[in-house]
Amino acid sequence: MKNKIIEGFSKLDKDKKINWLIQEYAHRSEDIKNILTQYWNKNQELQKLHEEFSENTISNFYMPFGIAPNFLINNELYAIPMVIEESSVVAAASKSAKFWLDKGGFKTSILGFSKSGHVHFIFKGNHEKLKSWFDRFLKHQLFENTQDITKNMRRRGGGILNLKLIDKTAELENYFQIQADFDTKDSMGANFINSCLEQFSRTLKEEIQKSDLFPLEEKDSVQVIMSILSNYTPECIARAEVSCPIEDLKDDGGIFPEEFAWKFKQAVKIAEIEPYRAATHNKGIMNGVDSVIIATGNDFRAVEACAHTYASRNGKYSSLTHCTTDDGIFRFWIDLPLAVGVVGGLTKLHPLVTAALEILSNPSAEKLMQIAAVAGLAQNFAALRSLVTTGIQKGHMKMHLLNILNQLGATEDEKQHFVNFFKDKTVSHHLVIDEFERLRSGKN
């Protein structure tokens, strides 16, 4: 164990990591060698800017980029660009969108944009005082002290929305928040939202030292614990929406528009009610969403924990969509919390990220919230369209086919004739490596 022990590891050159990386922990030497620098970009300068992305790079590990055409939101046609290597996510967002292009397209709006972090703290003192302290002096002092920091955001029309003290003690002794709401305009905000925090937390420590209205021992139990952003957004909302007269929702899958309207509603109804369905159906949302959060340059992680925190905010996890047929209207939407930027990060970075945000027209951070949402819940309305008629698995595994066939080793022809042999079949993996053994062994 001591032998895999290892100092200044990133100092190393990239071949040197690797050299010691095999020799430690890999056993086919050789082949994970060619693996890891096979996937070095030849451009040199395009490998050294990958590299300082992050720390003791290796290798690159590419996704597919892929393109979702002709989705109609606002009456604006947008070619969607989506970074994912699950099979048949692109497919099926593509599919929504050619379904609702020729009944209205995507409809979306904004119904908030502000963004919220905590100076957490301890007080041992006298709660009563400390509000009204907040609420006469220090609230303006942090504003006051937080000038030099919020003058860019301010001159773009944004910054420090609201300021407040909220009394957490009936939770965890002694402690209380500094909440702060923020627009961050077209920057995801993370580095200035901190930046602030870090200025209000020192504010407040000064200035009840300064304070004729505390005694001593009460100043001196002030202790900051932390001041961080929230990647909880729940004011940083864009809905998507989508919406028809119900015999307009003509399906290929041999159902009538009636009975399909049904379905699909207590489709939703249940992954409102139960966790287990909600799991799996803001999963299927989350693929559409993510995947133009990554292409795009953008924390597809803070989106995910904001996303099923929100499904979560009633004290039950549940749906992100919702569906009504009421009047003889089908209306199917999301309400997703989106914290995103255009500026600042990868944005001016990745070749890739630059590329997919002038293929969206260099949108603002509003726009990108709306297309995002606009994914997911077009993903999910692919989803939820073939449970309730063919089935996922149908569509799902014709997709998954050429992964299997890739596996194996197939080659062109073999994969042809696969797509002929599934043609009137549905695909399954034993299905798949049957056909595959019997072709190769040249039985009739």
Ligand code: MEV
Contents of the next structure:
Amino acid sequence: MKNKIIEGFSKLDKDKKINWLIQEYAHRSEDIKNILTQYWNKNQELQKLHEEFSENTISNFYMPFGIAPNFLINNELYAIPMVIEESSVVAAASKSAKFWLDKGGFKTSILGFSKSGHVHFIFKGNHEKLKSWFDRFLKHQLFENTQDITKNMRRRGGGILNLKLIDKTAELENYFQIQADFDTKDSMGANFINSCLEQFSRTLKEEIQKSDLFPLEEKDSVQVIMSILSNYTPECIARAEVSCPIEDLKDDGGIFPEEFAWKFKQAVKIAEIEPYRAATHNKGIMNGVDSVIIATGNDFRAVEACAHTYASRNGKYSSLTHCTTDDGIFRFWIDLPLAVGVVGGLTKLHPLVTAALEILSNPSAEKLMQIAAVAGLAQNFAALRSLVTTGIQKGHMKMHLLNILNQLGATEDEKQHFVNFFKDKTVSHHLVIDEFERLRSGKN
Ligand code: MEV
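Given the form predicted on its own, state the structure of the form predicted in complex with (R)-mevalonate (MEV).
After this comes the whole thing, all chains and molecules, with the earlier chain placed first.
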């Protein structure tokens, strides 16, 4: 083995962590040290705050915080904060916002607002007896024993909505679930849900031992495997949609509205039936959704997991968006399940998250779900609009131009030259390189 194992790494201070890292793993030692330390914030309080979000922090990783303005949502204007490293996503969202601005904008609604979690357990005994004991006795006791945990949430109008026993023994021997549904109001609710579930599991084990309905071997057969919330929230869904008469779908790419509507609908249908395309189609949607989720301090891994599970709910991975062109009306929409919070978590801790929420007028969790769904729909509209007209590279590469020029070490004057150079041409990597070499060599 080339490298050494270290004990107590977490206890070392930042400098020592970096020194050890360089000694063991990095060979451009001074370079790496400078790169890592140049991102330390001069404001030590802010630096400490960020370090403590996670563990073993040695530096900060910046992401661009952008704004997509002019989003008309339910007749109110929004400027949407988006945190994303990929060029052209914010520009695409802004372009879609503008396109729909004079066509009534985006309409959104909440189709459901409950999240679930499960106690996954094994029971080797009489199924019917377990079911009747659950309904007649245990269910009430589960509510009772979580009164303390749910007190504050109930005061805010949320809490446990429903409890049921699910028999899963047909799929896995002796496997049952207690499924609990929750309303966690403006919080994402992970800690609340998991605390309730762990209390349910204790109550289950204690109460079955006390019960005289079951013989000892049945009582002792109860084994809780785990108690955990589900990141799949098909009952916590926001809908966002746009619609307009087909004749209003005027595109500057010179395509007739009817042809545009037809090709666009075909593109959505292809993503509905073809998983290869659906993955890319939904990835584009998540470009928009995740950037809002990250800007507002929410958990994008949870949102991603949920979206893709939902996209596969009918047994085949499919599009998250849908489109119809009936009776001369173009309609395009998304139903997006997601669990977000606007209180707790990073919301009051990360100054940029607080700022992002303020820019959005401090939305409720339901409002934020709708804004994220709009960002996803807008992104997908922009991508499909390009794909069925000019192709994606024209706009994408134009936005990517700066990245290529930065990689080449272009000066500000050279960058300006390239902006003019590509005014009437499609940007491509090789064209940039050729022109850059020509420019630097001073040839005409
Ligand atoms: C790129 O990040 C996303 C797209 O590929 C999405 C799509 O193809 O729909 C442009």
